[in-house]
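In structure tokens, one chain follows: the form predicted alone.
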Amino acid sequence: MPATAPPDLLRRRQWLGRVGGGAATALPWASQAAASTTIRLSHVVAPDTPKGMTLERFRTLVEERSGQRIRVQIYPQGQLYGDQDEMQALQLGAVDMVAPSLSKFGPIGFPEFELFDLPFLFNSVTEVRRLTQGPLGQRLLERLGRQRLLGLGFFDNGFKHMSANRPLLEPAHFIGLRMRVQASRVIAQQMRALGAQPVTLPFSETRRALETGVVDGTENPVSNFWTQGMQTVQSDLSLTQHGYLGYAVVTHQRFWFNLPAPDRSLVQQALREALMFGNSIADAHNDKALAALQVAGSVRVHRPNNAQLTRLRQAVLPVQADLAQRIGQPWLDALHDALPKERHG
């Protein structure tokens, strides 16, 4: 980690200073015996989705039980800090909590949470929880401990699909699409392997560089597409529920130890019923998401067939395996044995 921010950080530190005003300009674990704390929480989805929903839901807890003592101050849509720069501002200390899609941690040296990014390895959100929920998904969470940060939890939004100006139903039908991803090794091989090209972008500049062809498509929970307007720049939504995206909550451990431990309770607590209202509402969103789309008629939705999907999956077995000598098999053989045994006999 850098000695000092780089410019973009501390001219964002510098405004944050300026609007903040009063107790929120200070660093929140400077005293114990401060009167009031800010949480600073940045994400970069919108308000209305899943994960900015759980969120302002925590919000409400935390300022409720602490009599407004402590307060959330949360960011959403990349005002503050976007995909590219959110886990360094939390290691800098310019933020105090974010909530990245797993994908974000392989970049910054914890490739194992690249396992959930694994295509068509999940078939419902059940499975997804034996992971999050049981040891596999503690001994994640423990080794952020390596950069000094704070695993408080998993939550869901649901399963990916792909989108573009054309269906997205057969390998055939990638070749030679660009296809914006997220910072994901497993995501970028998952698109070679279907014969399109992966674009790393953030998902703030998703929605413009599909508008200007930067990019020709890319893969969303349908809450996502739907929120972030991508209806209007996509014509074909492709339903392949190939991926799962989910979040961990995420602080450091400078601010967290630094919180009165009666403090760190509430919080935790305020978090643990934040994020599992969050996992209660994540397919219910998507489902409406879906409905909202089908009744605005500006994209074609299109389910594959059994044998369509048989052929994506197929396409892209060899991700699996290249993940397995990047991260090491024992942790595939983990994942596999979390899973119901009849999907892997």
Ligand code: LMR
Given for the second form:
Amino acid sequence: MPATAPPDLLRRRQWLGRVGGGAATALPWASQAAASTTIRLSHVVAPDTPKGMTLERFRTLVEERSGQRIRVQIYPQGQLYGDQDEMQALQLGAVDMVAPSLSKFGPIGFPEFELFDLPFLFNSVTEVRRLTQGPLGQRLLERLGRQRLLGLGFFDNGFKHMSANRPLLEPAHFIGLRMRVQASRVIAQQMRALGAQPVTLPFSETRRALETGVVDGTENPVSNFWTQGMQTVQSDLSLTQHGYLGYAVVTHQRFWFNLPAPDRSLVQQALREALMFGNSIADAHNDKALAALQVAGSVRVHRPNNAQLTRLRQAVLPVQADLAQRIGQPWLDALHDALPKERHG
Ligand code: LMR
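Show the other one: the form predicted together with (2S)-2-hydroxybutanedioic acid, since we just had the form predicted alone.
Then the entire complex follows, led off by the chain already shown.
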């Protein structure tokens, strides 16, 4: 982390101070647990998405249970911070919680999180939970402590699909395309393995980049595709279901341990319930977005057949070996141990 904050970050921090955001405002004469607190929570997607709704549920639970003493101020849609600076904002204390996708932890020094980006690794979110709810997920969250961050839990969006101005159903269809990717080396490599050129861009710039032709296509779950209006700048959505997209809720130890213990328990319990709620609605929400997309009718929706899926799977096989080289084979072994046994070999 740089010793001094970039000027725009400082400006926004000053602004936040003015509008009354900030960590616990403990009054010297009040008991600690009675002090009012605002939790500032920044994220990059629309409120009407699995992530947006999960965090909104968190806000409701915290505010209700604390009798409005603990407020949660949510800044959605990258309003304050985008992919590139939200972690830095957390480190600097400009926000108190973020919920980035797991693909965004690699560039800040946690490449092990890219395990979740491996293409065609999971058949269902139930399989993902064998990792996130087990020892491997715990180890991943603990690693965040190296930067004084604290991982509070994982939650799902769902499975990603490919979009462009043509169907993307087999490797030959990707050749020559510039595909927007998150800042994950695994996803970049996946695109290269398919014959495309990966272009890393923040989420908030993706729609515009598609519109202006800076990139030709992208990948995301349907809820993100729909709520960003990508159907107005892409003509074809291919339901490849090739990769998982999920999130981790992260806070800073400085903020967290400054909260009185009873408040920490309240927040933690509210978050646990909000994440369970989010996981229970994510699939349905993506299905709803797909139905809305089909009704809107501006995008053609394609489903790859089995032979096409096999070709896609074959093409991206080398990605796993490359990740093993970067983060060490034991991580991959732990991953495969956590998955159903029929995956071996
Ligand atoms: C993306 O950047 O494509 C998504 O991960 C955004 C999000 O947080 O869902």
